[in-house]
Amino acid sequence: MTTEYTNYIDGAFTARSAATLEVTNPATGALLARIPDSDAAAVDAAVAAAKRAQPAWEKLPAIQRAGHLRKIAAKLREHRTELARIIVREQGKVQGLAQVEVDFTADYMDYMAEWARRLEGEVLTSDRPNETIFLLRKPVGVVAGILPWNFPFFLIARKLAPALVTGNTIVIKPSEETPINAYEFARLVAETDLPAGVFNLVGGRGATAGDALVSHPDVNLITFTGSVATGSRIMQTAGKNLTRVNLELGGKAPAIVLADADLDLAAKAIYDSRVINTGQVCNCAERVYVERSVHDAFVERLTALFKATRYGDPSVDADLHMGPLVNQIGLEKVEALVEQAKRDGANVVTGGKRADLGQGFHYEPTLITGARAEMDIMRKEIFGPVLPIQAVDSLDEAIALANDSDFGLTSSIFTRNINSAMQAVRELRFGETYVNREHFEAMQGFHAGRKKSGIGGADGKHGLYEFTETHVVYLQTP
């Protein structure tokens, strides 16, 4: 029997929606569930509930708000195995990574709860006698959190946890591709004593429910993770109400491999940074610049790793490196980029076509050499298990090519020379640079991009303060 989910608004699950969306398994095409195809009225009810709940929630001491986050984290750990299974089925993530996502989500909730006693303002020096200037940090109000499908469970926490601990309330809209985990999250929240209206969940399409949410005049901050095109539309819509935005968008992460690098380490780290989640991660290594003198040796190592990749349906096989792409559109996009690269003269070393597994949206892990800077494969986000490589003659050339991009999220360099590493750190125009390691951020860092990779950021102290606004007080005493 197919599960039918309902929205979670003002502390209760609503009546079934007349209009629904189907959720399927991308590895098999099997129907998994139906969710509400919410309209503007449903979104309005959720925002109204969040707005009503926010003043009382803000008045709670931060440590009490943090206590609610810890209770939710404990619930997630109690159900960690079944939550991971849900992510595997609806998103196609391999089992090990799905379990990491669930466990990391619970840890993230606890981490953000720790900030309850660390929310800080400032005392500023005044020019006047007997005056003290305070800078206070206060919640923005109602937050709209719009989630992607590639790390759907973790992104709930990345948006909800800092919002709630700083005194905001939130309305979350999950991706219509992967909403089941969010509805199961809501079921667990409903088992806690979180006050009604603090967290609300509405399903639906971006063009309807999403648009109603981002255009709502009572939303004070929109935090979105997804494509550049959608982020741009959100920003335009938000501009009508002057609503604040926090946008994590696309990436085209360069990896630079110098002649003095540990080639085994570099190959493994870049491979891991490419096939993780079938290449569907915004900070995946999307293009490689390798010094010409070690190009062939490096490609040989990468080729062996790509050819050894195990892929298939992760719901039936736990020992896989990759699952499917999320949908037909993603599969066709990857296929088109590879075919164009072939026409442009690039060489497919291994892979290069759809995987013949009989069902699902599978693409072979693909390694491409002979790529050039002007090719689409080196400029457009692939979001699939395809890695193009370009030979370069120097670090300066590699940095110039890396920076010649519309994106600026993550980057990496592999070298044994500290001077080369520091030059890259100084000159790469990206929000993050990884030195001699894979592309994967830490919760205490600050995950933020430049250029078309986004506005604002997430994680750590700086990500927490994205959910606050300042209030300066001038206190004059006699």
Second form
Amino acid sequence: MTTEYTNYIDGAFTARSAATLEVTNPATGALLARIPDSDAAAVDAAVAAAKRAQPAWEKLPAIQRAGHLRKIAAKLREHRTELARIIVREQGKVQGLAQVEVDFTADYMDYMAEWARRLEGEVLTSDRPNETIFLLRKPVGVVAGILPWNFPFFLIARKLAPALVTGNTIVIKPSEETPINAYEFARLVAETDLPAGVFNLVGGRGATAGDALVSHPDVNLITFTGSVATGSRIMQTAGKNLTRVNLELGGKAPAIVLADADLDLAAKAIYDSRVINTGQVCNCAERVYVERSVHDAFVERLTALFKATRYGDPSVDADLHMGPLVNQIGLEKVEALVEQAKRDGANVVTGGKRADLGQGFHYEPTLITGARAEMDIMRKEIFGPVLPIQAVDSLDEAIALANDSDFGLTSSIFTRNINSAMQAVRELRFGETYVNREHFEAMQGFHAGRKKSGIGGADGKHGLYEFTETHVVYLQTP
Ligand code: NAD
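Having seen the form predicted on its own, I'd like the form predicted in complex with nicotinamide-adenine-dinucleotide now, please.
Below, the chain from earlier opens the complete complex, with every other chain and molecule after it.
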């Protein structure tokens, strides 16, 4: 029997929704579950619950709020294997990475809990006698967290943990592609003593449930991870109520490989950050600029890695590099970009077409050389296992090409020369640069995009404070 999930609002699972959405396995097409196709009334109930719960939650000392996060983290660890299995089935992630996602999510909850004793305001010097100026940090109130499908479980924690530890309550809307893990998360939260209304979960489509959440006047901060197009729409909607936004959007991450790089390391790191999650990661290496003198040696190494890629249905094979793409639209988008690159004159070294496995949305791991800056394959987000390479004549040229992009999330450089690395660090206009390593951020860093990659950021101290607002107090004590 197919599981039918219901929303989690005000500390309880609701009655069944009249309208539902189906969730399927992208590797097989099998029906996995049904979730509510929530309407504005369901969103309204969730926001009202979050609003009611917020004042008491804010009054609770931060260390006690952190204790609730730790209890949830412990629950996630108890159920780590089954949670990973769910992510494999509904998103198509390979087993190892799904397990990393679950474990990282629990660690992230603990990490954000550690901030409870480190939330700081400021005391400022006044121009007046007998006056002290305090800058307090306070929660914003009700947070709406809208999630994508590519790291669906981790993103719950990336929104919820900093929101809750700083005294906010939250309503989460998972992606309609991958909501099961979020409903299972709610099931585990319900087994803890988290006060009712502090965390609420509403499933549904972006255009209905998502839009109702974003346009709700009682939402004080929208934290969204997803595409540029949706981010832009959300910002316009939020503008009507002047609701604050935190937007983590798409990327087109450049990787620069200089002639003095360790080519084995560069090829492996770039390969790893291209095939991870079947290329469906915002900070994946999406385009390479390699110095001409080492182009062939570098491509030879990458070709060997691409050709050795094992892919298939991750539920039945534990030892894969890649699973399927998330859906038919994703597959068609990748296919169209590669076909356009071929027409534009690029060379397909390996791959270049759908993988015929009989079922599922699989695309062959694809390496492309002879790419040029003006081609779509070098400008648009691919979100699939396709890596285009362009030869360059200098670091200056590579940096100029890297910066000539609508996006500004992550970037990387491979070199043994510290001066070259530091020139790149000074001149690259990106939120993150990785030097001699794969693209993958740490929870204590600050994951923030420039340009169309987003507004604000996540993780670390700076990500935490995005969930607060300041309140300045002028205290006269004559
Ligand atoms: P998407 O924009 O299609 O959907 C994301 C979420 O927005 C879903 O929950 C969807 O239901 C909701 N939504 C859609 N329309 C809406 C509307 N009008 N109002 C409110 N909500 C709406 O993105 P996706 O396909 O799920 O995710 C892939 C994208 O996410 C890629 O572009 C990727 O780069 C980006 N991403 C960015 C980061 C980052 O940290 N910068 C991380 C992961 C993914």
